[in-house]
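There is one chain below, alone, in structure tokens, taken in the form predicted alone.
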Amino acid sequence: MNKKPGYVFVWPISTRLIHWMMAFSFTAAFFTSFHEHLLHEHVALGFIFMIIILYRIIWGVIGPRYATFNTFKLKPSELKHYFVEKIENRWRKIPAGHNPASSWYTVWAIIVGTVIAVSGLLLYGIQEAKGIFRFLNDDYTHCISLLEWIHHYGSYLFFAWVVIHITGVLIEQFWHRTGMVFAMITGYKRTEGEDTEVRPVLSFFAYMMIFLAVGTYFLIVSSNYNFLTLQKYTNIDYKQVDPLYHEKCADCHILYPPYLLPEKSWVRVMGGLRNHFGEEITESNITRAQQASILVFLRANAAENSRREAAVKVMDSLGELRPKAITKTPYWRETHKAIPRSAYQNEKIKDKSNCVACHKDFERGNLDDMNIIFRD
């Protein structure tokens, strides 16, 4: 016996929490991925969301009535029906469970999240060399773009699919009148059918895969690196690393990663000290043999030599340029052309090439997101 007359009790609160969950960090992880320096917040999102595909997964297997992928109308025959009747008869009754649409839906949306799930996460490990996949850095670089495509196109679709299912939802409330839109927020659809009841075994592993993600996202958001988001490659100590480069570049300007140039700018760089960007360098300065090891470290470390993220897009961006200034190739100017002009009058930044202004660990040849620094 159905607990509200003329109502089916269709969506238990687990599967309303878990809807929304996945609507807010989608919907929240898209618009995040606009700003690198949110890189942090986009893959907790991310995590949440893939989690909650992962039961969405697994609930379409063990769940209770009208969750269950067995009781989804997937026939052809099927959808057509559903939306002649929905032209031809605005107050036909609708199912209790899945419509042919929504069923249609939610498996397109499943395949769609695990592939935007799972390419996130290897371009995660590939590209930032972070997290469970940061091992696969040193290898598959080459398919950064690939992954990026998919990554940046399955959400976009993903998001427009979003758009069609909700105009759906509000013709429905708003046209047919079947109060769709309250549905996933009472459980309670104005239809006939049995009540659904959740065994308590099924409540615990809900409620068990809510808290996981939920735990997942502070867990990534209320520190900088942990299992999920550990980084291959940490702050470099150039003093160390190599005394002559820190102490004779370092004296007259900020010290710059070699990885952000290939080897042949660096050798114009190193071959045209008596015009070093409007500064001349003599040998008094640096010897011939101190110029020769300098530009052996620079080649060593050189963009073609590491996996980095800049290191590979430089690279990838540059063809047969080979500039002399960082702030010269195609990569910076791609990452940097929403910056105003105006930003580079600021007292604190006063030039393009004064990367420190804005990464806190340039120096230390760290570019990463979470370490970008924003000047009023």
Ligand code: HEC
The other form holds:
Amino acid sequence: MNKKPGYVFVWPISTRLIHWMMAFSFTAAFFTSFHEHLLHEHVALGFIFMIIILYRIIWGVIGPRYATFNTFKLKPSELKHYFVEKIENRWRKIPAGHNPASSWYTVWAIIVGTVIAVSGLLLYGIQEAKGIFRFLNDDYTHCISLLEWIHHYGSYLFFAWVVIHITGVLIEQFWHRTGMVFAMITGYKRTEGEDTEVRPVLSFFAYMMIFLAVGTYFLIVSSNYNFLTLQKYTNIDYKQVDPLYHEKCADCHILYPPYLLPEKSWVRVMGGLRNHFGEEITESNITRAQQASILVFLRANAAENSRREAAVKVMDSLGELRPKAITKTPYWRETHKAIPRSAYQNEKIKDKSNCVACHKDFERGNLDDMNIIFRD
Ligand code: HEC
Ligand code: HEC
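Given the form predicted alone above, produce the structure of the same protein in the form predicted together with the named molecule.
Let us now look at the entire complex, which starts with that chain.
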């Protein structure tokens, strides 16, 4: 006997939460991805998304009626029939569980979602040198472009998928009048079939997964230093690592971490000290031996010898170019093109080479996205 005459209870709260948490975490992760300084939020939302997908996969095996994969209608003939009927008949019967289109939809969402989640986690480890996969940063930076490609286009595909899904639901709602919009809110569909029931042990599992997803979110946004967010690189005290570089080259301006330019650029900078951006630096300022020693340090720590994200990306962007300034690298220009000129009129910034005004801990070699300071 159904609880509500004429209606079937199809989606219990545990299944509805999967749906809405997936929808919310994906949308929020999608939009935070356009802002580097929101990386933590992005990653934390990505974790919700990933855990919910895992939960959905398990739910598809052990879950209640209508949610399990064996009730999915995946035969191409069923899909064809579904669309033919949809076009021909405005009023038609709908199945209690997944129809052929939503069966296919869910399978694809799980597959593409998994690809997005895994590539994101790998990128976080390899590119940002953060999280549980930070150890992969040592050897796999050559995979960054491919992973980025997969992660970006996977997300666009998923986004397009979401738009199609919403369109389909709206057509059901307003043309076929099946009340589809409310099914995922109240759990009821106006159709025939038996109500679903969730055993207590399954409910317990469902709430544990949701708790895990939400807990992980807060764990990530709350700290930059736990096992899910820790970066492989720690702040560098250049004064200790190379006192001479610190003394001679961080005198007129801020200290530039050597990994931001390739060896040949440093050779050019050090070879051209007589005319250093309009300043004349002579041997009375920095002796020949000191210059040679500084150059050894700069070369040893230059971009091609570092696996940091900025170093790898500077190298990728340079091609044959070996500019004398970081601000002349295509990578720097690209990452800063959205910053209006007027920003540099701010008293605290003044100059685009004053990196430390916008990147906290810059002089300690730290270019973590979390450290970007916003000023208008
Ligand atoms: C006498 C002052 C002075 C000293 C000493 C000095 N610089 Fe500079 N440097 C400047 C000026 C001025 C600029 C150009 C304005 C700016 O970007 O701050 C500059 C710019 C730079 C830039 C380009 C920054 C960018 O925009 O990307 C680099 C790299 C650099 N210096 C490296 C060095 C190194 C390495 C040393 C030590 C050997 C050094 N500088 C010592 C005055 C100095
Ligand atoms: C006016 C503030 C400002 C100044 C000055 C500035 N940056 Fe940035 N930088 C930003 C912002 C904002 C972003 C993030 C852009 C985005 O969201 O894509 C950024 C991004 C970057 C990135 C890319 C980070 C990533 O993970 O994608 C690097 C590398 C970087 N800056 C290096 C530098 C260096 C080196 C200097 C000095 C030569 C510098 N920045 C000067 C504001 C600034």
